[in-house]
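Next up: a single chain in structure tokens, the form predicted on its own.
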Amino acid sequence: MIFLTKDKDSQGKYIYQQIYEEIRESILKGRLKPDEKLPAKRTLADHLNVSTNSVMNAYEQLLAEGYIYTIERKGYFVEKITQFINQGDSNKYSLPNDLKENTFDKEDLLSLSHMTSNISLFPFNEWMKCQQKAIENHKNELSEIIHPQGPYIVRKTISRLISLNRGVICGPEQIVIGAGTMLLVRQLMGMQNKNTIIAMENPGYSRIYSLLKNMEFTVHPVQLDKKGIRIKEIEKVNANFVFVTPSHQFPTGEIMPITRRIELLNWASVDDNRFIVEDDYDSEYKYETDNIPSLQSLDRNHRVIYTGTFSKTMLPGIRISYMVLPPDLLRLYHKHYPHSMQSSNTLNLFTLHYFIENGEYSRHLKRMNNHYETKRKILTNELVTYFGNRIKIEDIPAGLHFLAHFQTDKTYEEIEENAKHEKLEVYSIKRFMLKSQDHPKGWISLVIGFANILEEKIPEAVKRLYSVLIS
């Protein structure tokens, strides 16, 4: 056991450590062999000057893993170990360049995205109270596996404020809470028959798009009018599923008016296998007039599957959203995921349903709704003002973003380079197109979000935009 070293000066290492690793190097390089007795334990440590507890547990470490055995009265003996085969130098592995994440530093990065929602006005105190009451007053349930659908206390909380906010109509046992819309899609339509042909608005949400030709469902975009997407175009296709936004439509920002959501109502109700799922991601933000009621609350037919998310209007990282099942689908839900687990935090599952509950979530909308609103006038206004007659925008009074059309002879590979370099965040309706479609020559298209741009940072934001299109 010569071989055998220690480094005093080895960085965070212990010395039990280091000779728990120089033996297993030894062993799976063969310069140990199986069956081999190593020494006893005072003669290491006195060996390496050591305590005799630190050859013990190296020893026991190695016993653990079973790169050696004990035979007991004779000592420690080394395994019989299965050599690798064809196995590289690890010292030499590097992660090959095309998975590298693309990291960049953030400072002074100016945000127009879609995706994004301010923080900075979140109630974090009065949410840290209702954690608090969560912690104790549901101590058995955070100890054990709840509803694979999320506590009943919490869906009884969530069905009676869709119900108040948006008229959704459904109990509590026909809400299932997960850890983000794309998973409960996955989740809804995991549990449909690979037949099944799919209607989609085009533009529309291409992360959903992809999800469900990743299933190997055939999705069919589907354009759209200013009344929404074209109910024609959807028996044309055949569709059994037709996903929508009917209340703030992604991305362009129009709203279904009633008699395209009767149309489409109808035509659900015609076939027992026609079934519309309704994305209400950000329809608690309505500006200027009352909120537009869900798609859901005119459904007589338990024709609609409507989905709702906490991302916009509270925190993105709370993975905390929600579907709405028909009875039937309910039944199916039931029938395919027995033994599922619920995938949302149990602990903010029950926070939540307290910040609802003491009033603190309605009070933190309408603190946000008129944030939003002052800010989005004065981008808007910033915008017409910098543009003049170079700039279209789809003035719609609701959600988190608007389309703005720009005259500009840049394409929008130029306008994604321009933008990294003046070191703002936007998007193009080019990322949403899920079929390409002709555009007007000289324009492009961009989805502006506000919400997490600083009013005194507009104007500069505005600025950067000028110079990414223009300049």
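Form predicted in complex with another copy of the chain, following the form predicted on its own:
Partners and other molecules have been left off, which leaves just the chain.
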């Protein structure tokens, strides 16, 4: 028996949908038996006082989903349908409480996180204009799956940019674009032998460390000295891959001096199996002097894999990073990933191309360098004024964060707890200690980012920090 509401019912269902659902339920519940013949379309239509079309649409849907079958000139019959053996709770499902998300109120939060950017100065209008241009000029590429490494012209633009800004020597062919440095590192290391031994700076970038550990490589955190990662330690652990951040060590902020750079390149140059991964994550920001040339720019033996990103210079969520592969690794890449997909958004890539070509990118970078330099000074001054000799700042004028040491008897756990309470977002060095190290008693170290704190909020942030650390 089918009950119909004319036109749409209260749930907005059409007549054919109502017929479809009634018959479907009858079949699933076994009221209609396998191989039972359904009424002819016209018969049912007359019976229900609806159009034959409505019945036909219902039958066609049931047919498409496999509830019924049809024999030419004989009509429609019920399929033999397996019954559910374990129907569980058929009521509307609700998520267990432990999995519900608290949408955390960030209203009064002040952030000294190293992971933010100030986007209030980002030229969104110019970005949109470049996007318009990308849409007009690249219809074909936008309708297809693009080159796994990214469109050639975008790679060409990036190779020119990093040649100019970072001294990187490479062709567009060597550039692999991807949605984040982590993804690229995963690709890079996914091609390596599982016996690869990796040395990393300690303290260092803990996400990469976890990634490499998850990939089941042997990873050795290596202590830094004044000049950076210790070559002797690299040799001692027998590493053949070294991950470094020479332009602005993460998180200490140290710049690797030329002599350590040469030592590192010398170390790599003696064996075709040795590689250095240079993560140049925020080298675009250098205050007081010019930028520090990349390590890759000094490499004449194709030992350095250079990685860079637009997250720090444009938008944290832009998801466009790139790596530069030396010829041997490029060959391996082609062999290893014949069917990989480009992970960055195509439209954004072409937009970026015009953004760089039109000079918007350099203008923005210059503007941000000035902006961040000023803010950095205000923050360090405020900190010194407030903390006096309870603070020592590693004052290297580069990047979007600096390391600062504070005299306090609080533990890292207490500090974390206090920061939450004071609505201050700030990260301690603990997060980046890949292996525990001694540190002076009564002192703790914080990684202080200044990108997204408003100038006028700096005094308040420093005041909160004081509450977190001291009182």
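What you see is a predicted model, and the numbers here were worked out from it, not measured in a lab. Throughout, rigid core stands for the largest set of C-alpha atoms superposing within 1.5 Å between the two forms. Positions refer to the first chain, counted from 1.
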| item | value |
| --- | --- |
| Is_shifted residue 72 between these two forms (CA, 2 Å cut-off, rigid core) | yes |
| C-alpha of residue 60 moved at least 2 Å between these two forms on rigid core | yes |
| Cα displacement of residue 51 between these two forms reaching 2 Å, rigid core superposed | yes |
